[in-house]
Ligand code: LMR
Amino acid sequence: MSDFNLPEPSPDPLLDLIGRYRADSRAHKIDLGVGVYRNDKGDTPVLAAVKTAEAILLEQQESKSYLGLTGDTEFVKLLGNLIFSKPGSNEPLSASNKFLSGAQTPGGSGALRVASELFCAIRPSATLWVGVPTWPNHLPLTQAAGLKTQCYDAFCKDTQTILFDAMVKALSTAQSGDGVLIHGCCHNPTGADLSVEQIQTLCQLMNDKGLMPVVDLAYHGLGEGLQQDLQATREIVQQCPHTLIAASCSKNFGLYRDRVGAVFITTGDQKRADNTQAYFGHIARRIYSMPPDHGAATVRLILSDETLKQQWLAELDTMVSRVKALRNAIAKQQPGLDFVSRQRGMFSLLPLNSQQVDSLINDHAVYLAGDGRINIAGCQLDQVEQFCNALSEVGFNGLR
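Show me this one chain by itself, in the form predicted on its own.
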């Protein structure tokens, strides 16, 4: 075999942060880096509704055979109803002249990859517009599918404000057929979501320009509550002719390692919906063939049983209440962080420089991402004072 050379891959800063945190022997260390939900004990628990559903699955499942390229169709249907149906209604989108196609995927990342592949097939020469800052894997993931991307400034870290006028100006230069990546709720990494009025303005702009929204829906239920968090996605779906949605069950069901997600697209007629449904399977076959079953089957059991569903919703309410309480506690402890209480979800992006971040980690055992992103849920209420004091020690006392 002849020799070969590979370029050394760039190290993942988050994985490095995880390793450094684990190796740190300081008892007072705080982990605000890893983006997983944690409870009051600092654990990422298996939800009670999940445990019950898994017990049922263990008792009733009779085969581990493949389900098909698009996975568990009942899971996809139930998750679609949860996301797109109005509260108290299971009325299908077709009632409003929208037709839904969907497929189970390996997590939200798998959904984004399938969505990117589909977008490339629909519009091969189009560009996906991405507001920055954004989740670090958005660009590598979409570009790996062959998508051309164009970034624009969408948030000012120093003032903690959404740059909506700049967003409109940038997207006004997009070409017909281009796509726009939109965070469905609980923006990662900023925690700053567009208002309903801004979403409506954005929908009008996308319709006028012939742009397709691509919604990343990863944290619904952890911002203001499930129904409120889905409002923007539902508005986009209703206002725009076609919408791609990548949905994840990692955060709101706590199924991180089980990789549970789904990709959806809304269209205007049944024939196009059927064709797209088949194409989802075509894409899946070329990437991973069949999605994993266990996590999706667990979610299916929860969403199909009213008792389990209500138990899950109650647990989700507990999670969002904890995140809100932490945001309010941080804002109360440090007035210069009052913006934290107005943001949503698990993340905020603090206006810190690299020297301040290094000092927080090395001198104060407060671990966070290099760009200043913090996972609010990684903090305990009794650590809030320590965290805020550490920020003051490194010279942060409020917005610049």
The other form holds:
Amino acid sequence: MSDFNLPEPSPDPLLDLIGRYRADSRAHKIDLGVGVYRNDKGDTPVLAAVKTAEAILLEQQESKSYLGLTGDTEFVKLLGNLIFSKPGSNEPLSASNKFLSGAQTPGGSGALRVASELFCAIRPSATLWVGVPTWPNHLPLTQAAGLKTQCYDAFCKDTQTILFDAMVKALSTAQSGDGVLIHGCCHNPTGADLSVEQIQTLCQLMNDKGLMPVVDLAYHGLGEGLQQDLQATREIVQQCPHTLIAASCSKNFGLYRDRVGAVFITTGDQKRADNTQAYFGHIARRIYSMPPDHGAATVRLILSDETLKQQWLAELDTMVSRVKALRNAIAKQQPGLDFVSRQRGMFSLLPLNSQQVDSLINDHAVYLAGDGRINIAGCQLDQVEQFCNALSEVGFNGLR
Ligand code: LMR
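Now show me the form predicted in complex with the ligand, since the one above was the form predicted on its own.
Below: every chain and molecule of the assembly, starting with the one above.
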């Protein structure tokens, strides 16, 4: 066999930080890198509701035989109800002339990949419009599925403002049939979410131009609370004829390594919903065949048992309260960082240059992404002062 050479892949900018942080022996190190929630002890424990559900699963599960290409259909149904049905009403979407189909996927990334492949199949020559900055894997992941992408500026780091007019201007040049990537809530990396009015304007624009929203929903429950965090997604689904949604259970169920997610599409008729449902399976078969079961079965047990569900919701409330308290503490410690308290979810994007980021990591043991993104949930309340002092020492005192 002849030899072969591969190009050295560039390290993933976020995942690379995990190894670097672990290898650092400084006791005062702070991990604001990868988007993982930490509690007030700095741990990412298995949630109590998850532990209980896993014990039930261990006891009850009698087979690990294949389930099928779209995974655990009851999990998909329950997750769909949680995301799309308003509280108190478990009314299926079809009651509002929207039909939902969905499939379990390996995490939110798997859902994005399947969504991208479906979008390519629906609109082979269409472009996906992506506001930047965005999650660094959005472009490689969607492009690997065959999508053409077009970026536009959607946020100004220096003023910490959403460039909504620029967004509208860019999307006004999109072609009918193009897609628009939208962060459902807790924007990654900026923490700056569109207002309800902006979402409505965006929906109007997408409908006028014939554009399809593709919603990435990864942090619901970690911004203002579950119901509020789902508002934008529900609004888009109601307003637009077809919406693709990639949902993750990594963060809000703390099931990161178990890879739990689902892809959904809302359409206007049952026939199309059934057809897309089958197509999700067709796509999955060509990539991974079937999603892993354990995490999705765990979520199914939680969502189907009112006591476990309430326990999980209470744990989620603890998480969001901690993130909000940290945001407020950072703003109080350094008034120039006041904007942090107005942003949502785990991330904010600080206007730091690469020398400042390097110095924070190397000289101050504060780990953060190269673009200046910080994972607020990685900080401890008693580290806030140290963090703000480190920012000052690299010459960043917030906005003036
Ligand atoms: C992040 O943005 O840090 C997380 O979504 C982890 C990842 O896969 O990049």
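These numbers come from a predicted model, not from an experiment. Throughout, rigid core stands for the largest set of C-alpha atoms superposing within 1.5 Å between the two forms. Residue numbers count along the first chain shown, from 1.
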Inset, instruction - Look at residue 390 and decide if its Cα position differs by 2 Å or more between these two forms after superposing on the rigid core. - result: no
Inset, instruction - Answer yes if the Cα of residue 381 shifts by 2 angstroms or more between these two forms on a rigid-core superposition, and no otherwise. - result: no
Legend entry - C-alpha positional change at residue 16 between these two forms - rigid core reference, Å: 3.2
